[in-house]
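Just one chain follows, in the form predicted alone, and it is written as structure tokens.
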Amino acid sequence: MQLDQIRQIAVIGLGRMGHGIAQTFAMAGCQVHGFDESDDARATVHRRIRGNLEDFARNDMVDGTEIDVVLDRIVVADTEARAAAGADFVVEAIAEQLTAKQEFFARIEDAVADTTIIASNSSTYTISESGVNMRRPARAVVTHWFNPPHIVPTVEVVPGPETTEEVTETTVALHRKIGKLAVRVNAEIPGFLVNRVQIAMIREVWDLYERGIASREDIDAALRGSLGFRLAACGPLAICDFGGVDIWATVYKGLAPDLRHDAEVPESIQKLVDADRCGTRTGSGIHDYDPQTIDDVTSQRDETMLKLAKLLYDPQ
């Protein structure tokens, strides 16, 4: 499958990630057919995407007169097979459960042409794991988007050992064409690139939080105003160059032995999970949220990210 042959996209799973993925393809002019097992997800997907597009319009990242045009490119099917029929590129954004993904990849091949590329939006599982039961694993690849997917620029493209070079190159080119910062990860590894770095940081952040080294508010503020601020301008390896690799090596030798390095979830975090304090989705997490203002908090986050995206990644 060549880039110029890809015209119709199927997005399977229209929840938190899938609806933003569908929106991004539609904004780039693609015809998108979507499906979700949830009646509510199917019924509300256009409303949710309209809200996202209105945010884009307020930030001059889409013409408000184009909102209905974009929405018209998104067709919600009543079955998975109908959504996938005729698709040149399929991306699954279903539950992050290995068995569910393996079952999906095993059955979706019957609904698409032999040339169709099939991608997984997994944040953890390699395509070798998810596609273990496929007849033609050479056309399967991971495309790992980040929440919120319609705003965060990066998409990791991770081929498996059986993925063809043509499929990998076409997938990278497709995501760059629709305006994403597509990054090729050269080897299969659990968690790919970004999540491995993110989990390493979160392990230390959780440890500092549990030990009371700083308050939850100050931890967030400190990292936003330092790491987050610098990383928005240049990557971590460039930061090492600006600071001096020799200095970083010295700091590493001094601090690395004292950093948390086990594989256990901290007790304070596990207690939150056990109490169903899982974050904005459940109404409370590490921070407390007023149920009436969660939508406002989410909108504020998205507005900030949109401004950053426009400043740093908008080609215009």
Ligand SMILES: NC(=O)c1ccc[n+]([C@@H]2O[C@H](COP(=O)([O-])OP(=O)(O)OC[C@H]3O[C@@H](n4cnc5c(N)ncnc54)[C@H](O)[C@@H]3O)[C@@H](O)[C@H]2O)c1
Given for the second form:
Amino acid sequence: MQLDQIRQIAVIGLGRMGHGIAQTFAMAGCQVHGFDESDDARATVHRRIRGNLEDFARNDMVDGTEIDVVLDRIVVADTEARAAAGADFVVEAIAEQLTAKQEFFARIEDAVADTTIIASNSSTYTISESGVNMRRPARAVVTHWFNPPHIVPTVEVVPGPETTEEVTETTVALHRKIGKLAVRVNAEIPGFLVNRVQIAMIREVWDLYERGIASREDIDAALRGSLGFRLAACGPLAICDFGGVDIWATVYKGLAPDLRHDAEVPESIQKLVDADRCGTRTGSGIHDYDPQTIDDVTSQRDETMLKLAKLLYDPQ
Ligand SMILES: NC(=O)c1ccc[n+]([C@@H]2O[C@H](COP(=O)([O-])OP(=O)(O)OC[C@H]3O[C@@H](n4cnc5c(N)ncnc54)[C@H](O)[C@@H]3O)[C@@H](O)[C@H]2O)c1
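Given the form predicted alone above, produce the structure of the same protein in the form predicted in complex with this ligand.
After this comes the whole thing, all chains and molecules, with the earlier chain placed first.
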């Protein structure tokens, strides 16, 4: 499948990730057919995407008069097979359960043409794992988006050992064409690229939090205003060059042995999970949220990210 042959996209699973993925393809002019096993997800997807598009319009990232045009490009099917029929590119964003993914990849091949590329948005499972029962794994690949997917620029493209070069290259090119910062990960390793770095960072952050080295507010503020600020402007390897690789090597040597290096979830974090203090979804987590304004917290986050996306990644 070549890039210019891709016109119709199927998105299976229209939850937090799938609806934003569908929106992004539709904003780029693709015809999108979506399906979710949940009646509620199917019934609400246009309303959720409309809300996102209104945020985009407020930030001049979409013309307000285009909102209905974009929404009209998204058709919700009543079965998975109907959503997939005629698709040139299928992406699944269903639940993160290996068996469900494996069943999906085995099943979906019968619903699409031999040339259709089939992608997984799994944040954990490689395409070798999800596609283990496929007849033609050469056409399968991971495309790992980041939440909120309609705003965060990066998509990691991770081929498996059986994925063809053409499928990988076309997938990278497709995501660049729809405005994403598509990066190719050369080897199938757990967590791909970004989540490995993220987990390395959060291990140390949780350790500092658990030891009371600073307040939770100060930890968040310190990292936003330093690493987060710098990383928005240039990548960590470039930052090493600006700071001096020799200095970084010295600091690394002195500090690395002192960093947390076990693989246990810190006790204080496990306690939060056990108490169902899982974050904004449950109303409290590391931070506490006012039930009256909890939706506003997410909106404020999206608004800040949209401004950053416009500043750093909007080509217009
Ligand atoms: N949430 C994140 O931050 C994030 C980031 C990157 C990747 N991912 C990955 O994206 C995928 C989806 O995550 P999410 O956060 O959108 O979850 P979610 O629970 O918000 O959405 C999943 C949707 O899939 C539907 N679904 C489940 N099984 C299905 C099936 N067999 N057929 C059709 N629909 C089905 C559910 O009804 C639900 O609406 C997961 O693989 C997850 O690991 C999530």
